[in-house]
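What follows is a single chain, given as structure tokens, in the form predicted on its own.
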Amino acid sequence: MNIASWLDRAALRWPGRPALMHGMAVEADYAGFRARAAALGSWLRGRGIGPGDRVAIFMRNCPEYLIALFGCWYAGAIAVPINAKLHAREASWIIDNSGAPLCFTTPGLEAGIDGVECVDPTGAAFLAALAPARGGAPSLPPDAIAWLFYTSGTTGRPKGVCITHGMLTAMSLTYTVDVDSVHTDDAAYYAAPMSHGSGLYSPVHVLHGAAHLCPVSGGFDPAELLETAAAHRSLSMFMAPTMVHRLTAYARAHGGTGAGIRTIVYGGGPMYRADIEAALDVFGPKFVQIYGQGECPMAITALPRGVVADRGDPDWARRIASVGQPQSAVEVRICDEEGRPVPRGEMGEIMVRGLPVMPGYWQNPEANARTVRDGWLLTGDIGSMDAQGYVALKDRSKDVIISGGNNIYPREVEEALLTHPGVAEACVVGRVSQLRGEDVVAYVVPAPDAVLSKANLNRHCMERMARFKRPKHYRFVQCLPKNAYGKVLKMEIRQRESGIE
């Protein structure tokens, strides 16, 4: 099963429907999209790149990104998407690790990429010069690798997750069962990097003949998004929680309602209750939460829009604090350190097994042995599952703070801090303490014009949690360090703490 065959089918069924858009301008219908991607695949094969070979994609968000991605699959090759915000040295390491002989780039990104041929597929002349392809997407077994997904590497060198065509198929089909429906009048809006979650949702939108809309800015701009949504009238997109926070703040400040936004799927980091409540107040029932990892992309659990929006449900507060119930193609269980399931409601490591789970990392048997056990993926996340099957995600196992023999989950402390009107952002980490083992340290970004102090934040926390959980130290900062995907770099903050007396 080659996922590119879905583009063959879409081009036959909806040849004239808009497929690739740059802002509101249509750059290709489905027949044109298919022709360009297939021609690029034929060009790759003509250069000796075929099944099993890797091709890097180090590009900013643009319509040609999808031509390059599907072009790799038309060649039977493995795509290696790399976030365009990475430094050239980081991108070069990924290219070298994957063994890709060629890298598609957008202008300016090729600088600093050495030892590999760089090709810019965004020029009209390049695509026009490609010879038309004969035949459709080549047949591949479902366990053939489609995508090498490199993890963010916040704790060391990134690992390449082997995502197969079968995994993409399972993930895409469960999207329409557990996450959201897709219609031909919809458009997938690529505000988040196409190298990760946003791009992983492109196949299901191809399958249903929806448009693919890349913003002219090439990224996330709240004003541009709201204006485009109002013009198109049916946008769906993936966002990190930090993006939802920024979009909500902008809409509130400028009177925006999000008209034309159909669905925002959020995941990839903690969504705090205060943020989702504010987003619902501004935009209404447009939100779906998913929980996944590169090792089981976008497909571990889902919290559908009806549950997210139903604040009249007496269990709403508990359910909105969860990441939802297991998606249809996986089993999820909570286990102790020996891999034994724990009783409902108790904490343990979240483990998942099913069709969207990776077969392993790229050329990394040591990491495979640590991460996959008897077909079960050890996520490294700590959580619990209630009687209704809702999974509460507490923290990464490495993030848990042990102070005075008590387990403290940073997210719980962050949630409490964020209910203070003067706190814009918060990040909680542990700091070595000779007395208690670890102390709780809170990095706090004050809201504009807010005046904060340790005393008033302590009072605020003491009203909401046990005394032993409250931070012992506060660091007031202008911003939190984040990676290219908007995730807070807790490792960097921990490293700062290791040097603080």
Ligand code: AMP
Second form
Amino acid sequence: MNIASWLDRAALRWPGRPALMHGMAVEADYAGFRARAAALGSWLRGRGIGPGDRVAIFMRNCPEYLIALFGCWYAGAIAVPINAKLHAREASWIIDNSGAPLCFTTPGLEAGIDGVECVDPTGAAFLAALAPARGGAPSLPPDAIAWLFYTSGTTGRPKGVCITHGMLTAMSLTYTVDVDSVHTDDAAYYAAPMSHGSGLYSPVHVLHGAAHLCPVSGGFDPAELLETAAAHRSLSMFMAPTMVHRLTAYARAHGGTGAGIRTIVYGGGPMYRADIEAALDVFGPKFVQIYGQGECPMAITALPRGVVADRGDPDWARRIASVGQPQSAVEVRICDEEGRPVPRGEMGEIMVRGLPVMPGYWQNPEANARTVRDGWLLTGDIGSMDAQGYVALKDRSKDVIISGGNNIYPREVEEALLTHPGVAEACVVGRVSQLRGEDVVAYVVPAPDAVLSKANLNRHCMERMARFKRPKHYRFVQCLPKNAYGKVLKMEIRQRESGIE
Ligand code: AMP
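What does the same protein look like in the form predicted in complex with the named molecule, given that the last one was the form predicted on its own?
Now the full complex is given, and it begins with the chain already shown.
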């Protein structure tokens, strides 16, 4: 089962339907999308790249992103999408770890990527010059890897989740059962990075012949989104909760009602009750929540539109505080530290098993041993399940900070700070931010006689990692709170932060 066969099928069924759109301009119909992706696949094969080989995609959101992604699958290769907001050094590390010999890039992003060939597929000339492909998508077994999804562990080093063609098939099919239906008149709108959730939703929209609409801004611009929705009249999209917050604030300030938005699927971080209430007030019943992680992409639980919107239900407050019930292709259970299921209502680690669960990480047996046990994925999330099967997420055991929809791993920021000669110790935590969900706060113990400032630490961080990861606040302290074993008490620091106005 090769997910690119869905594009062959869509091109036969709806050859003239709009497929790739840049704003409201149609750049390719389904016949054209398929022809270009298949030709790119043949081009890769001609360069010796085939089944099992990796190809990196370090591109901003644009229609050619999907040609590159499906082009990899036409070659039978494994796509390695990388968040375009990452620093070139971070992207290079991922490319190197995946062993990709080639990287598709958009102009400007190739700078600083060494050791691999960078190819820009966005210029009209490049795709137009490709020889047409003969034949369709090559047949692959369902356990063939389609996508290496780089996430991070608490160690700060990214890990490549192996997402197979079978997992993509399962998560796409359950989308239409648990999340939303898809029609040829709809368009998937790519406001969030295509290297993550929003790109993972592209196959199901290909399967149903819907259009793929990339904003001209290349990202999330509330004014552009509301205008495009009004013009297109049926947009669906994935959003981080902080994006929903910003969209609601913008619509309120400018009298927008979200006409033309069909569905907003939100997830990837906690949605605050006040935010979803405000969003429902402005936009109406357009919201579906999902809970997932790279290791079981978008497919652990879902809270359907009807439940999110039913404010008359006496249980609504509890329902909306949950992430919903298990999706159709998985079993979810809550376990204690020994891996034994706990009674309903009790807290424990959320575990999941089923077709969309990863077989493991890319070349990382230690992480696999920690994360997958007897086919069960240990999510690292702490939560409980009520009598009706609704799962409440309590905490992220992994300490991840989610700021503006981006995951930031404290250890990585701490390591960057610690390379500064004036920093003796560092501890990074998140603090609640109305605007971004969470902000990064760094507690820094200066080295003796060192003179540190926010400006010079910011500069130091930005030379080493993506801009969005740098701390928003610095607290210069004489020592960090530690336990008897010398371990920093992060919980105490977080509590301290929650008390600071
Ligand atoms: P990632 O692998 O980058 O998609 O991050 C996955 C993590 O984001 C999960 O393990 C959760 O901690 C968190 N997450 C995902 N969806 C939700 C949600 N709906 N509500 C709260 N946290 C979520």
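Just so you know, these numbers come straight off a predicted model, no measurement behind them. Residue numbers count along the first chain shown, from 1. So that the term is clear: the rigid core is the largest set of C-alpha atoms that superpose within 1.5 Å between two forms.
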{"item": "Rigid core superposition, residue 477 Cα moves 2 angstroms or more between the two forms", "value": "yes"}
{"item": "Rigid-core frame, C-alpha of residue 341, shift of 2 angstroms or more between the two forms", "value": "no"}
{"item": "Residue shift check between the two forms, rigid core fit, residue 425 Cα at least 2 Å", "value": "yes"}
{"item": "Cα displacement of residue 464 between the two forms, core-superposed (Å)", "value": "41.4"}
